[in-house]
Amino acid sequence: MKILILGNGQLGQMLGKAVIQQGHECVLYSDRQDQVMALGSQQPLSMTLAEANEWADVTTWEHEHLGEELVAKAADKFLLQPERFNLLVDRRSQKALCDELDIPTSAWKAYENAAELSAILNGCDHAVVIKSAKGGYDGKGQWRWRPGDDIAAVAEDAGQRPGIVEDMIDFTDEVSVVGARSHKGEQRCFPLTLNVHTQGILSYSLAGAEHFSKKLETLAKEHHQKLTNALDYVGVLAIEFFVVGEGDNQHLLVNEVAPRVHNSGHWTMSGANCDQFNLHIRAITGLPLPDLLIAPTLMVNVIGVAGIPEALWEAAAADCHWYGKEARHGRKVGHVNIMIDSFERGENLASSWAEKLQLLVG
């Protein structure tokens, strides 16, 4: 098959590769420089974007800040109708269908302007935290809020644009769930993902360890495919949630749904039989999703530094990948995986390798 991907950063360079290994063809389309590029090169092609898409049997995309004009050029060839795709974007909208199909979230109101954020925050007696409706990642966008601060001053940020105001959830853990759904419905999911955030970006990532009860691996899974059924989605989506309560009580509530691979999902490169990228090919070319074969792995974040460490390069155990960007304070430059034989082993080489291998802030 002929596969456009929308998107030219490592995401789509990652499902690139996975088009390879699978026999298709591939291109990919920046869309901050609105133009075509071959896999594995920066160096444009002679080809318009809707060129690439006649020339494509199926439109596929590594991120979800599309431009609803984007969407609309190449969505004749898209397996997510383009108002579904629309809703999954908008966080106003999101929440509300994680409400409309009974899946447990923050409780939330929406805002179209500072006006309106000043309101809200006028009559709220508890902490909240304020999110753009579109857009925003790795804490960008978001803004927090208690009792007692500035609201003008919150409000004329944060309300230049819409968005929306939750509670701020007293939570243990924070995890994800990344899986797959097929042209025939069928559902593969990875284990349960507890991912640990520093200043608002991912830091790392533990899967596989069984750290969690099965109960909580049933209830993701069951939202995962609750929310993709409701969709008709085909391909890979990820669910970030908040681990709330204890013992017995425990339960999750979604933070945030992402249409696409993930970068919670990066640890599968080398804990699993069929990565989420292969995952996600496989999906939406039809060919059948395989039973997972997972091993306990630790994914860290590389951030912001000029390269990998030597050592981690030739350790037997770890698993090195740099994206070939240039390294900004808060940047993602790349991911090491890690081969672990238990939780805590994983915890202690996150301890040890975070701080020299991620710069957050100047």
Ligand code: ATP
Second form
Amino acid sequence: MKILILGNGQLGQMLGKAVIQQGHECVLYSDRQDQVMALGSQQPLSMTLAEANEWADVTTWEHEHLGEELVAKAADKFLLQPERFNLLVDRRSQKALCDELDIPTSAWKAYENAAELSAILNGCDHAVVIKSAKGGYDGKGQWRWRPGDDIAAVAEDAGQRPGIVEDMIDFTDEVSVVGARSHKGEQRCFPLTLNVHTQGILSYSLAGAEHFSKKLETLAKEHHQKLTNALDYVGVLAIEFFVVGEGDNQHLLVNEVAPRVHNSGHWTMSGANCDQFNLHIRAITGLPLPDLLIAPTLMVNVIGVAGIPEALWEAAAADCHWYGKEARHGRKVGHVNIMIDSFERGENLASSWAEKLQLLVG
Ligand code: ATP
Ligand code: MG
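Now that the form predicted alone has been shown, please provide the structure of the form predicted together with the ligand.
Below is the entire complex, every chain and molecule, led by the chain shown above.
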């Protein structure tokens, strides 16, 4: 089959590898440069977006911030209705959908402008996170506010665009479920992944060591299934959750939904028989989804540094991925998967490697 991938960053390139493994063809569209590119190259092809979409049997995406205009141009080859796609990329409709489906999420209120945001904060007696409705990633487009903090200043800044005000959650862990749904409605989810963020950016993920209770694993799969069934979604979709409560009251609150392959699923490239990229391409091309076999794995993001140290390229237990991007503080430029035997060992390794592999902002 012929596949057009919208976006040509690292997720697009890794999807492309899976396209090749499964014997298909692909081209990638750089939405930043408005140019169609070959896989593994920044050399533009003499093909317009319209021609690439015409050429493709199916069009998929590496990120969801495509904009309604681009979605309208390519949606005839999407496996998701464009209205549903647009609904998922706006935090307001995404949260409303969770509420509608009875999937727990942190309490929230929408605002259109600075005046509405001020009014919400004026009546608020607890800490909140304010988030732009569209376009945020890696903690960008977010503000923290606590009673006593200046309202005018945050409202002026955050109120320039519509957004949501969300209760600040006192979570014990952040986790995600990455899973696929096929056109027949089959579902395959990787086990819950523990995600540790620094300055709003994913620092490392740990998975596959049966760290979480059966109850949480089941809840995550149920939420994933409910959401993807309601959308008639085909392909990989990730849900980020906060773990809250203790003992029998422990449960998951949705933080956000990413309708695509996800950074917290990169460990599957070393820790699963079929990684998230292969799972996505299988789903969108109609191949069966395999049962997933899992090995405990740590994924450490490489952020803002000029390269991965040789010691890691040399280490037999490490699988290094370098994206070929120019290093800038806070920018994800690679990741390293490391085989582990326990979460404790993974956490120790993560803290020591994160220091060497990550240059954040400020
Ligand atoms: P991504 O890069 O994953 O798309 P993002 O920038 O879109 O992230 P979120 O995932 O919503 O934004 O938030 C980034 C991080 O900020 C979360 O992983 C979490 O650590 C923290 N955070 C967000 N919302 C809340 C909240 N309501 N309560 C507490 N912490 C929060
Ligand atoms: Mg997030």
